[in-house]
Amino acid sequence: MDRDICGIPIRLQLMKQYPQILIFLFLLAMVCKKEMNTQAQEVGLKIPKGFPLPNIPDNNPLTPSKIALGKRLFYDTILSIDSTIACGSCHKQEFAFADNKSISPGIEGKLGFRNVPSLANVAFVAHFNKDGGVPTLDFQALVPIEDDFEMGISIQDLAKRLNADSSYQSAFEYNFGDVASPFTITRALAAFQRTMISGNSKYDKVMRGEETFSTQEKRGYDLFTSEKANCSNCHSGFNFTNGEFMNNGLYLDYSKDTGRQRVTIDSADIGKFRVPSLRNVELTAPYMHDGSLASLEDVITHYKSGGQPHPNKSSTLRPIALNENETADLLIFLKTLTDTTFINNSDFR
């Protein structure tokens, strides 16, 4: 068994047979997240009491310059083939940059088969697409880019077209010594979604102490993290997910859309969706994979159900037995993970 340490695999047992590595490993580790905090103030990051630090790869160091450039890039509709889409025409700053539409439209108005996700916290996410099937932050704009249903363009063609606006070839030297290519592109597109973080909700100040739950917000509170209701078995964390992908039972047939197993081609994944983060969950609608539940309440009335009984459900999924006024305090509890600093803040505007 492995363990990465500042990018470096170390074997467990090595660490056992000869104990002096874990005092190398321990300063390594040391310098690594000073060189990290040290990045973030450099740009301005604040991580939020509680948070992890953002994993950066070391290929894409985080700089203002280059996070301007991501931005500019995220706006601007030349990334797709026919000019009319950009990132934020599906993502968007007040839904927690998600989208308020079950299927969002790319060029020409067509429909894809998934509901837009936020990129509130991309920054500690380790795999991409509600499917997983792209490893880091760092590929996945090739997706949308290249996808007949949303940007259409290949990356190609698209790094040409950058290459011949003078101002974009100009941004591209500068930051990366290089011209746009797929690695350039992807990359500035990523340093700007990295600072993307929210954890600025009531929920987060009350648990900094700063402020403190109404009475029905309390009993919410109670109420989610209670074995009775068990949603803090997957929506764990300081990012109100366990990152890992599960079947909540949504169908019984998923043959419009296999979730996790077109990357894995096991049918024990059929149905499997990486599970999302909760936070600004209240600006996030329509929810589930493909944008088919409307409201929160359609949410919690299908958990309450226990969801279809399809054989890759998680063993977890059980129906539960709320009342309406707890019903009611559940949905006021997960309220409170709304931060408007982060739908307002300008610097990602």
Given for the second form:
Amino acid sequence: MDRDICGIPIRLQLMKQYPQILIFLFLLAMVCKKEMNTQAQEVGLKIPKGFPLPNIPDNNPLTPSKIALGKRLFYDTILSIDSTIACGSCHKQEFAFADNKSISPGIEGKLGFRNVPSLANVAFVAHFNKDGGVPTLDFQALVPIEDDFEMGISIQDLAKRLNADSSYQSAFEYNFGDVASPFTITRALAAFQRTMISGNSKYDKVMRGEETFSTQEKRGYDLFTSEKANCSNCHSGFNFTNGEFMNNGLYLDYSKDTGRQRVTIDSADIGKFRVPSLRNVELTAPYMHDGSLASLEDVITHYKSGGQPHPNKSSTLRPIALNENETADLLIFLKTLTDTTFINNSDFR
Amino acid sequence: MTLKSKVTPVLILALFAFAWTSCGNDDDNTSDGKTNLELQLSYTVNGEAYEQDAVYNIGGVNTSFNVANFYISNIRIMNEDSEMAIFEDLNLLATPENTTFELGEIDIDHYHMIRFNIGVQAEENNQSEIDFTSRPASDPLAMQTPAMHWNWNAGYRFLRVDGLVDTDGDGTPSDILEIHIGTDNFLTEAAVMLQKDAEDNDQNIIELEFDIANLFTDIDLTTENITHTGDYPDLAIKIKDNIPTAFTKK
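Any chance you could show the form predicted in complex with the partner chain after that form predicted alone?
What follows is the entire complex, opening with the chain shown before.
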């Protein structure tokens, strides 16, 4: 099977033989798109111009009440073993649902080993966690809930807790026709996170023709997309990421965190991490998988150096000769990716 | 038309009917030859009966276990002609408390060998179709306590052995032993020669011994006692290589 349209597997060879199928599939795709748009509209999701439709699984349709349940769970410390940590303790709206610490403490102040990622536009992400170990947002929440260094509770025990609360009990019953369970808890959280769409930055407004870049911002944009700086080679597309796993030469020794190799057990993946989106990057310091670079200036300095000569380092990384003015231009452009509408959106509070 | 010419077609029809019926009887006999097959595991450590939290000497290191669970999948039973009966849809979760499994009906007169995988087949392990949160509680692949799923790396712990080891030589196991083997590359086949004729009754049993100590052959438990596969792959590979040796005919 080569493709699937609306969940129906399609063989491309068949389409070559029977061109009528193409017309049928086109109409089917239009109907599906309309359905997804309708669903998105019903829950008030505004898909920014230039963004694709988010992938919403058939077994977890978005509804306003499910999103509300997900939001309640997101900010409830009941999700941690000692009732001290909520999702929102580390994913803070003011930082585009990232945090301003290198490593954010979990229960009992325990420190894990990775920097908190922004949740902006997770609806469009294909692989979750920095190493891509989780294939879907729909059960990604298991990771922080069960991780000993984050919330530290088995999701079965969490389900028991939630089912002992009559208001949660009725909310789960209403939304899923079922009790709180590993399935319903993770799906409700995913539903809320899918609404976290950020696409109203100055950059977006410029692209939509609503505003214009300043001269310096335009120079920064041109540099960002130029072969010289080569930023957009990896930070590409509407979400400023190619979604790939790459080694950016941060270290020679990745023994503290081998990255994607933890998942694939392939030494060729040592030091590779998912290329992050740059949307709201001004707000998500510190940077890198371990939060080891404090500022955007430090990040640019790293990339200007070309990085450490690790054997898995991406071949696209090489020293970049940017002068002070160019560095400043690049910084100014990156700040146009800040979406103040997103971080002030009361729907997320 | 002579009498002979009238009788011949009738005879042919009768013979055909007889042959048809005989074939039917053959099929019935085959069906009668089916028997229910059960797999029974005996947990041992160094050949002694397994007991949770008991202290065993493993390669000179005092060690105790409190979890020793693993998945069995892709079970194949072969006769001497290498004809195979495959139980491909079965995923069994073996624990010290859960050691008897109904495999299903089988029609074989001699159990020459059993082959099986320790772990879960890739298509189920990768969680892309049905994930562990979506499965009914009765399904061995649903979430378990103690957990057999991984959260940070979608998939299952194929083998989970937890306990304590004596790393300082004072005789008391007090440091953590945590052996969690998983990911598709670590799906491991075991094969055990059975050389056993099928018994002529409704229920046949294959009995295997699972000796946990054999998992740690040539492993120094004072220094090599934790792996979650991806974090310490070298130890995980050693365990994987030892897995087939842990199973023998009882």
